[in-house]
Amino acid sequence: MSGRSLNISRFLTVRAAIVAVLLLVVAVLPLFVTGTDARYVLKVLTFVGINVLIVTGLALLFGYAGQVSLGHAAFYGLGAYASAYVTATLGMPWFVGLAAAIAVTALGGLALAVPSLRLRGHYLAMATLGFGEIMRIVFVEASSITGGPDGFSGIPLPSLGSFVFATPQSIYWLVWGVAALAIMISYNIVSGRPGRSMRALHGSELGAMASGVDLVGLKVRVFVISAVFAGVAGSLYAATVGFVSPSTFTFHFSVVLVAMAVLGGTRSLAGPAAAAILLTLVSFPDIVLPGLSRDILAVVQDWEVDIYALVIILVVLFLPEGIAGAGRRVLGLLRRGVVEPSGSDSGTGQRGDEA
């Protein structure tokens, strides 16, 4: 028994070694970053930071309690207005405007969540829909806090204090640690009994509730907490950027965000995450691939919609657990080699397995 929890200790620790490297290389990349593309390189890695923090509270909904969201465009736009009017129209500092970015897409996740307790499968995914279409013409027709349709500008960088984050490296440093702190607390929330509750509601509804779990505590909970992580990263686009407009809270946006939840698969943070950096940089092929030709570049940002319908219809065909089921395969692989005493037997082994 010690050899086994000394081998399954070890495994553990393989994991830990493996996310202590990812982190470091996101924490250093900047310092790589060089030459006359670096602001631009670093702006898109930013939006992949920002990307994956949205992603990240879509994995809990989607992913984990098995509700679909196809409005998650407009908690986005949300946050980045709040965010945008306090700092900009009222000159409130930064922080400010993040609280206020909170406040608005929690009450709006509220908005959604309560009239749709009782809905569930695409009929949910309509009124989200809906929900994101409709906020998208309140974006365009409340111009006297939105800017309508040429869009609200003159937004200031993100500050703490007498601190500005000035530079393409600070920015890009807040975005990955408030995207790498929404993972931390997820990661936290699905560890635990909320966890337990969802994936039990994804498995099915009448089983959770025969269960004991409380369906609209949770349901209204999760939607919440997945709008409040894209009013944060609303927050930060509007600061990065300095410019909103309605053109970019889009149902086409929105159907961006399920195909990486979609590849990503469900149970898992990392897989969503995972898809948002591989996603996002399709948007930006010279990025993984420098000196490609601008006729290249047009034909990827035209195909661009088809390409994300491909991925989702590809996956659900071949890949139905997404990256994350193809890493639970790989490191389920992993764990019998390294947790399986060596020169056990097969009985012992197999009491391992089933530990």
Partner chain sequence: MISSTGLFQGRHGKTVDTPELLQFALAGLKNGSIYALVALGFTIVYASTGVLNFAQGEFVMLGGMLSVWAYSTLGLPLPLAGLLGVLLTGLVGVIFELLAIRPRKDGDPLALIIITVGGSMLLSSLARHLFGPTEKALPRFSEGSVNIFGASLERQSLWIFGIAAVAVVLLTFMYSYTRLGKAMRACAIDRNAARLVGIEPRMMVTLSFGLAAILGGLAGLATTPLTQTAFNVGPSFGVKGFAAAILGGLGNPFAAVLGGLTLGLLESMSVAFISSTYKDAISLIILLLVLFVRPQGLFGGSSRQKV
Second form
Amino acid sequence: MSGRSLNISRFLTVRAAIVAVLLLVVAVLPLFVTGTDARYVLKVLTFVGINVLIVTGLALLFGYAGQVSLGHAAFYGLGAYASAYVTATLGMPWFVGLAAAIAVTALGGLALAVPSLRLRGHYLAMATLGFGEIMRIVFVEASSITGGPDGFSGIPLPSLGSFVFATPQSIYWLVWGVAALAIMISYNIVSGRPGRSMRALHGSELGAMASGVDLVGLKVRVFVISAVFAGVAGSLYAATVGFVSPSTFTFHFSVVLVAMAVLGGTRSLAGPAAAAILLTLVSFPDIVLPGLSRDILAVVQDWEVDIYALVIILVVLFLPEGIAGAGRRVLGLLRRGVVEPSGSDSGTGQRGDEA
Amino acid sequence: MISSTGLFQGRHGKTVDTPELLQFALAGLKNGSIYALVALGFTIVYASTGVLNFAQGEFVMLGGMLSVWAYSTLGLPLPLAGLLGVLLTGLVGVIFELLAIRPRKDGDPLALIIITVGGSMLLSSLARHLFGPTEKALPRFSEGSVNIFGASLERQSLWIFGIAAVAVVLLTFMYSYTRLGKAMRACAIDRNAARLVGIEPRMMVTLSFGLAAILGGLAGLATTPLTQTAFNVGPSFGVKGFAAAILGGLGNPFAAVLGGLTLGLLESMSVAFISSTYKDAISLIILLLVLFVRPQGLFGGSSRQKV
Amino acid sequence: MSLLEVREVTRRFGGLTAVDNVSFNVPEGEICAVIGPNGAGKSTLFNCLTGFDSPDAGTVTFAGRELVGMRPDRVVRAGVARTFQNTQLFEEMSARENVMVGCHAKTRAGFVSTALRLPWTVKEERLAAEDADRLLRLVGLEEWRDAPAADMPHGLRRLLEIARALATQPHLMLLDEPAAGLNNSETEALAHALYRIRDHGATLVVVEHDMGLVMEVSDQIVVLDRGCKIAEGPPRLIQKDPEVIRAYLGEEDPEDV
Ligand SMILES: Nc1ncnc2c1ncn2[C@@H]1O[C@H](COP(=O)(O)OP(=O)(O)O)[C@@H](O)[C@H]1O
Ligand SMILES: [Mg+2]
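Requested next: the structure of the form predicted in complex with its partner chain (the form predicted on its own having been shown above).
Up next: the whole complex, starting with the chain shown before.
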């Protein structure tokens, strides 16, 4: 018995080591990005980090609580415009813009979540889709605030006090730092009481209610948190790119986000993060394969939408557990190796996640 | 405010007289007929599978695009081109069901939502590869317009009313009097019972997708001469058709038609009296209001979840 | 005073009156059985008692508090737990996690405190896990602790749902057909579990078809037929009640029993 718990703690140490190595890789990556197109590569990697942040919020909402959102691009946009308005138009510091993005998306999430409480499944999906489209129209039409269809330019770079995140490296570290923080927060949430009730909600609403879970409060909270993650991502996006326009915050992007969450798999944070990285890089294959010819690049970009769509359909049909499911299987084998070489039935972890 | 000459005052100070109002109403009914066809498609698939087909709007796009292709590329005469376009759209609906819906045997609603969303994206993207990114037009079925109490109505609008009306009548006839229609209804009510009396539910699901696609295709064919079409018009038709279906009450064909016409009227009246800036937002706002306040629809009975 | 007082509860579905003016009391510490043919309205009655459905008329008083109109999770917090005729487990979660969800009402770690991993939340988690293990032992499921609920055999799933209900620390438990699908030895184990639960201080209301079990465990029986209460009393009397025999056997001759 004591031998086994010793092994389990050894396994946990292995897991912690994996996480530490991953963090280190992400942290030192910019130091190895050199050469003529270093700026471009770092920009793309920063963009990957922004998507990881949004998809982490979607993983909580969709993967853990089982609630669909086809309107997350709208929260991303709300955060971006709120932050842009506060920093560029009002001339406030970036962290005030960030706070505004958080406040506005929290309110937006609340405004959508509360009346949607009765809705589930496809009705909820449609309501979020409708909300997203309305927000997109607002982004276009409320031109005195948003700059209309031409977009909003001249947004200042992110800064903290007198420090301005001016180099591509510092922006990369900022974005990935925030993303890592969001994943850590999410990890704590999903491995504790709130995460358990989210998974219960996903499993059986009746069962969750009969266990004393306040579904109303739970759904609203998860929705708001996931909206705020998208809003923070929006604020980072606006400040790092310096320009936002409505064409970024479309239904199409909402679907791409869902594709990432689906490919990542349910009840996981690592899976969706990996999927966000993979699917974002599909748009930039020249980053992964630097020698790629322009023609191939053009073909890939031309078929990008089809790739996303096929990923969605094929994953749901043939790999419903997504990347996380595959990861769990591998980790299961690994653990059996570490914990019980005999390979007998071992306890599954209590954590809902392998991240 | 109603003045002595019977003028209505719009919010922007623009005045709307009676023929003009009629003009708006007719335009609303014309759009509403299109929405009704799309809403019927939603309803048919929903009744047989319990699934909302998020790709429904793409059938409208395909109906237009394939007809244009048959007309300009194949050089078929317009009636034949339209027929071919609609039938091919129906075929796409069947293939979509066979390839993307049927393999997911457990029918998990969350999974099917996502599959149809992916399907929607795929269909529109494939249409772009096949037919290009530009807008496409089709000649009107008949030129000119008629005068109705001072309002002028394009003859193409009459075609739209006609096509929608015939589709609804045929559908009603099929559901009430043909073996196939009865089988589909039986299946929607109770799958296992249907299987017991020798109806294969899977077949009915496939057929319902085909039928829904044909209805969408008809809508696309009828509206393309007026509004043109392009690979990316699907989602907007889908959302409006769904708003119509939910406004009426999902699952009831008549309610779907009523919902479509009501939505079309509401939309054009709001343009007449409020503003055209947010025209596209109107149906979305109606959609959200209905979802939040009365998800069973205006014409649907109350429903309660069974525990 | 009775722990649970059901007064003139009525629930209609369209033209059908599923529960028709039903009243009864359940004294503290007793096991009360609700029996009746299929469709008699037993599950509907349970739903009305636990906030999953609201009666068209009538009141439900639990320890002096009105339950009608309360949300299901509030009813649980008030001390009334239930199980379902169709088990409502969290299939992908382990048995232990299923029971830990039941601890939800008695724990308080929220999103912020959990996100910050405050020390008291960690301790609360450990205590909840210990609680869950204790309850799994109580219903005899300790060996299934780490197995997903989906992998458990049918009979044991019902026991798991009971353990989850117990985790809410209820004063009153409502069990909807807990023995359905259990074999003889499992039913025997269930009967023991029911006694143990009552000895721990919970009052029980059980919907059950297994007459052997009903006669063995219950102090009081309420008989429903087509929504109406047709009899009420201790098992010995109910067994002989001609109305009850007729309800169960239709028009057949009661002498055959
Ligand atoms: N949500 C509902 N809508 C309509 N009828 C219902 C609903 N729930 C139950 N019923 C009907 O009420 C009657 C009682 O059902 P139920 O309470 O499940 O019976 P029991 O549990 O005693 O077998 C049945 O005729 C059933 O069909
Ligand atoms: Mg029952």
